[in-house]
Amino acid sequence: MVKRLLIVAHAPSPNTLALREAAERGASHSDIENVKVTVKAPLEAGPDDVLNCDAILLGTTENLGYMSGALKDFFDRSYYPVLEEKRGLPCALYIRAGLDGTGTRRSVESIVTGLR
């Protein structure tokens, strides 16, 4: 069975887009067998996307201790859409911090924590 990864990630930079290819990439790499990626960036994604995924990898960048509005901008629209459908789905996170990425990992974590 063909296991669905998406990838939402802000991606405002060259550097960050490395970043969010660097983990395409691994996400990707022959190795890991039955999983189709999908990338999309948090302005493009929606709740569909959410409901129609089997795990989520989230990307921001660090913006004043906060995560990126885009991302931001996903979760507001997607948050109630999926609320019920999707209790329980593997989520990870990578952030692009210039300061030490804590504000931002526990906002993204509140949000998350609140979806189950």
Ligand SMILES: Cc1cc2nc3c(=O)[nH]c(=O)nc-3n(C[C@H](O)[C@H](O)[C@H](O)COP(=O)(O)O)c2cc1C
Given for the second form:
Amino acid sequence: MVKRLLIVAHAPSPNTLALREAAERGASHSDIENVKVTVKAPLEAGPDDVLNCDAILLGTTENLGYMSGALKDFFDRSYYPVLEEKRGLPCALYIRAGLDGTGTRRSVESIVTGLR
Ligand SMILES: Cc1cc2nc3c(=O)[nH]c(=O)nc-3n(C[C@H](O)[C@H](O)[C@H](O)COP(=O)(O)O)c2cc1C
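Next block, the form predicted together with the ligand, ref. the form predicted alone:
After this comes the whole thing, all chains and molecules, with the earlier chain placed first.
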């Protein structure tokens, strides 16, 4: 059975776009069978995308020591519509940070912990 991986990643620069494309390329590698990959920018993604996936990879820059506003907006719009439906959804995160990314990681982890 085909599993659906949703990549929701903010890519405001050539560097972060290359990062997102690398994630997509890796997830679409021929060694990986039966995985359909969908890539969306956070402002284009919403709760329906989450409801229709089997796993999610989040990507963000570190902005002011936090996740990007675009990814936060995605969570703001998606949180309650997916809360009851998607508990246990496998989730991974990458961060592009010039510093250590700690605040960004904490901000995303606290939301996905709330979503379980
Ligand atoms: C409003 C704003 C705040 C930012 N704050 C941080 C920050 O706290 N830490 C950091 O490492 N980079 C910060 N950045 C830089 C972004 O992470 C950067 O734009 C992103 O990593 C893309 O840069 P790159 O193309 O060099 O990867 C900030 C950028 C913006 C626009």
